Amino acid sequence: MDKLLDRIVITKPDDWHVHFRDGEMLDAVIFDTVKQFSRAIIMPNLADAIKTTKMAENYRSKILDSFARLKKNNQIPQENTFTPLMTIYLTDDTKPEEVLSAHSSGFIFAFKLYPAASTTNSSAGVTNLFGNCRKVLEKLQYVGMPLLIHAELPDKNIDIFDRERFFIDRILISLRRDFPDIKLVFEHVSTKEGVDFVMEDTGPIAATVTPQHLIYNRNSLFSGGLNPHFYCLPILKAEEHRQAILKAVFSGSKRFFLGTDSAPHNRSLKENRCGCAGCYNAYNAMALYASVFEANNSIDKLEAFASFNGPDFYGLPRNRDFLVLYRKENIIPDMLEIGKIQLVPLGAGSVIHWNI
């Protein structure tokens, strides 16, 4: 990494966890990702979940078509490239043969585990991992394809702030015991217990880290009143958990890397009697990460976290182009209007000091 006075030059990063949605929302939000990242792991939890290789292929085509329109309209430089890395939504009915089909596709890079009813569009998620998905897990371990885990146990009797801890105790420990060589990604890690599991596990494992879990704690949800734009799943936790995530990321461990979990919802669906979970952070993702790294005197760790650890874990080459961040006052807008879509970006109204 080259740091020169008021700028930072790093290898072009990738986003290892992003939600593009579909339809108008896809066209609205893809620009913010492709202007910063060369590749992205695309989440499969659309309203019509991406459950097969064929569905993933069709969704990938929509994403590439949207990217091509951005280039055609000169909204991004012609030399920009972007590769969507597709995933498949694991269900109780997924067949082991689907793993082989996905693995041979060349464009699918993981399966995603959503415990049923754990987050947005997770109603088709897994209800009994070991009872219904054991043969699929065996096949994933055999071919070396990662399993990406939304690590929350959505039991109504469990406090929402404890769901990650209970998932580790009741599911993840058994998963590692029964499948010691399966590649796991602990998505959007949000607790000290999650960090400790990733650091201490003896198998192949990594964790993605969002800007919101690095920057904010659960007080932000209630500062000045109830703030729905800080509501995400996993929910923001107490300060001790944020400090544990910061310590892990700045430790230099290769097991932690960038995954925004950027999850757009129209403003009307966030500011609602039953507001949706998800933070839209893609608008300023790299500036947000750079700000928190600098605030913790760890700007020298940014490139490995954003650009090296992810591709190394997935067995992909590191990018060969670069991203430049400039020191410049950056006032995050209160709202983004894109056609009929209104989005409130993470940190709306606040000032950060990096821009791309």
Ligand code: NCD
Second form
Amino acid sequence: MDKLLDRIVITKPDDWHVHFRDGEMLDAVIFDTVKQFSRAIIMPNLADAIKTTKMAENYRSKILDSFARLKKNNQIPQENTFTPLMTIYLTDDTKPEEVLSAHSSGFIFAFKLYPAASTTNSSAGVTNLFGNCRKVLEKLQYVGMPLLIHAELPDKNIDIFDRERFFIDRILISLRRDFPDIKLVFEHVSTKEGVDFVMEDTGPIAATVTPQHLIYNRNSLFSGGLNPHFYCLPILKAEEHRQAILKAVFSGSKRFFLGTDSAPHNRSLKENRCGCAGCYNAYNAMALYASVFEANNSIDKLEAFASFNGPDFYGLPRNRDFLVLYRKENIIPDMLEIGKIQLVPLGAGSVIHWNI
Ligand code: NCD
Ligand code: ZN
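Now that the form predicted on its own has been shown, please provide the structure of the form predicted together with ligand NCD.
To see the whole picture, the full complex is given below, headed by that same chain.
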């Protein structure tokens, strides 16, 4: 990493957890990801969930078409490349053979576990992992394909701030015991207990970390009023949890890497009597990460977190091009308007000191 006073040059990063949606929203948000990242793990929780290799293939074509339009309109440099890494949504009915066809497709890189009713578009999620998905888990372990986990137990009797902890105790510990070699990604880790599990686990495991869980604690949800643009799942936690995440990321452990969980919802669906969960952070994700790394005297750890640990875990080559970050006042806009779509970016109205 080239480290000058007002500029950092890092190997081009990847985003290991992003929601692109489809249709107009896909066209509206893809630019923000491809301007910063070479590859991204594309979440499968569309309204019509991506449950098969065939569906993933169709969705991938839509993403590549949308990317090609950006180039055609000269919105991004012609030499820019972008590879969507597709995933499949695990359900109670997923067939073990689906793992084999996904694995041999060459464009699918993981399966995603959403416990039913845990988050946006999770109604098709898994109701009983060990009862219904054992054969699929065996196959994932056998072919070495990662299982990406939304690690929350969505039980109405469990406090929302404890859902990650309960998921670890009731599901994750048994999952690791029964499948000692399955590759796991603990997505958007949000608690001290999550961090500890990832640090101490004896099998292949990693965690993605979002900008919001690094920068904010749950006070942001309520400071001066109710702030729907800080509402995501897993929900922001107390400061001690944020501190544990910072410590893990800056420890230099290779088990923690960048995954924005950028999850766009139209402004009207966020500022609503029942606002959707999800923060739109793709707009300036790398600048946000650089700011929080610098604020913690750890800017030298940014490149491994953003550009090395992810591909190393997934067994993919590191990128060979570079991204330049400049120190420059960066006022985050209150709102982005792209055609009919309005998005409020994470940190709207605040000032950070990095830019790409
Ligand atoms: C995500 C979404 O909107 O798709 N929402 C969120 O709060 N993170 C789903 C998810 O990753 O939980
Ligand atoms: Zn997500």
